[in-house]
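We begin with a single chain expressed as structure tokens, specifically the form predicted alone.
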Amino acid sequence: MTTFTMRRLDDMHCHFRTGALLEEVLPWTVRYAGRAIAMPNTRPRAILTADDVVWYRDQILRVRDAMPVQYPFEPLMTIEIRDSTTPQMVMDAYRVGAVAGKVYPLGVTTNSDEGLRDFFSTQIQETFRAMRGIGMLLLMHGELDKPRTLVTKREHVFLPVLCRLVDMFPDLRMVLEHISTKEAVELVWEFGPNVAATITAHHLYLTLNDVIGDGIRPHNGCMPMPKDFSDRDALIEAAMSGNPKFFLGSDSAPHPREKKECARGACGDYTAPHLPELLATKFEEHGKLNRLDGFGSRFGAEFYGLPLNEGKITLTQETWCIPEQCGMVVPFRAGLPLRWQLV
């Protein structure tokens, strides 16, 4: 096989940022994705209300429409769920097009300094019930930052919270984002049809050794942090299993180079410039290229209740090297070869 054609991707977890960085990073995703979930933890303006949703969607569409080549692309909007989020706020956001509410537990990732503290307060339970009633999805960064908890154990500590939420809200569609452990894979596999998980491209490549095993490699650092070889193996198996509970969410998270290469570097891997190529290379490596369309283009749409993309993308089998830098950001696996290239 020298070429491979599939539906345009649905990237169900993407960070587009704002301002100049938005203008730089969005066009990469627009080239190959029919839709992408726009994460709401933006700064200086977080996406918390219906007005924020309208504002951010307008910013994204302005950049999309200014591209010299036009592609069929729709941003899927979200709001951030905080302790102060009310049922009315989520219903208003839903009316203007937000498809999901995203929870960042306090202090676990970029711009989570005002993240959710209490998953089980009376107000938040009412908010989750409102989301269930209108069909709005609950997306969760599945980590907790607790005292005496290593960063590699944060997902493990969060999973009992997830189990309790699933018991309390069996009809609320939930997505455990960017899972990174074998334990999370097994739990999602066992839950009912209302629970799914996204898997990133970079977690299919990395273990903790790639971050701190041979010197500190800041451009591999992300949250959740990559784990053990057995965890990576479980993620690869889940992504390539054909099980519709596991689908693509790249968590492509751009930071300017100077914010990664510093005393306290930002976490996030920037995969948007070559996401289809990363996926095709890894799926082919495991003899499962035929499963990529389901993982990247079908299962996410079905879980969100969306029609499948009609457009296609084509990759050709041609070894090339990832650039050392894309604009102000260093891409994931910069300088390393890939076996597939987007036409």
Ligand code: NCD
Contents of the next structure:
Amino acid sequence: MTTFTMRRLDDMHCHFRTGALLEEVLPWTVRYAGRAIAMPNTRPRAILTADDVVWYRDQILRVRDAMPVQYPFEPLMTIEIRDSTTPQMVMDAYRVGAVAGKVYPLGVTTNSDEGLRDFFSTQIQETFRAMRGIGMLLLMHGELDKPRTLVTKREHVFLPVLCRLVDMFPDLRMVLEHISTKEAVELVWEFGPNVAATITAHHLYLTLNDVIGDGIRPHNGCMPMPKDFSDRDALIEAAMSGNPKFFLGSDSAPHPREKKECARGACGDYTAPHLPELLATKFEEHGKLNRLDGFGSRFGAEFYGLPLNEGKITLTQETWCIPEQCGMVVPFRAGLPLRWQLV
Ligand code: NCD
Ligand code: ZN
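Switching from the form predicted alone: structure of the form predicted together with this ligand?
Full assembly next; the chain just shown is listed first.
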């Protein structure tokens, strides 16, 4: 049987949630990732301060440690940067282990109702300066919700903000998260080495047609919305290029089935249960399986300044079907086949 072995993944963008959902979703990632960036947009308690970081890491570690089999997995903690976030708050969070601050512009995605309104206020500039000083990364949900701007154009209208920030903070490490357009790929490609981008597995599979082109498919709906074929081609090319500015951030974002299948369905695709398999299948389809280790397990660590994972995972070439449901959540591409399976 054909097998493929690689370093454990680093998932540099993942939603673990809290409570029962955390217990259900975290073990999937723990099976195959050495580390994962834990996104701070939790509810009812968002991760905003050092106390929140300590509390959330504790929740995550408790679930990890209760697993029947133990794996080498460490969560990488973040705080959400809002208009009210001060330099002291980021320094306190950094001291207890937060590696990055995440900005959600107001109103662009799940739980961004208190997101950032102004990237250029005096206080936020000072907060970004403090992050640069201590070496904390700035992670950006790169979309803006502007009047008369279609949801599919939100990334496009954010890019000038990014350009301005890069000019103002040439040595602050920034990550443009879950990029979805050819334009964003080209821009990140041109920036200096302090700017990188994450790419999800689902954006390598989807175009907008898969969300609204053949019936409305709520389980494909996510922010940023998947876009045109040329955009997807550019993302595939970037992810498989071997350029270290592009690395894995799954943005696995579980929502209980009834929150997706309703009149106003939540945004977010759930890829954690089969992330390595989705990636291996897509990379192999393009003859680039040899590039998966860099994209999934090396470039993220290098950008964050972390040692590479030592543990390995193995996949076997075996066709199987993604289950219709994983606990209370419908996984991405439920019922469809994958060509690789994690051992
Ligand atoms: C994410 C979520 O559900 O928390 N949703 C999504 O569509 N990607 C939030 C996010 O990363 O935008
Ligand atoms: Zn996300």
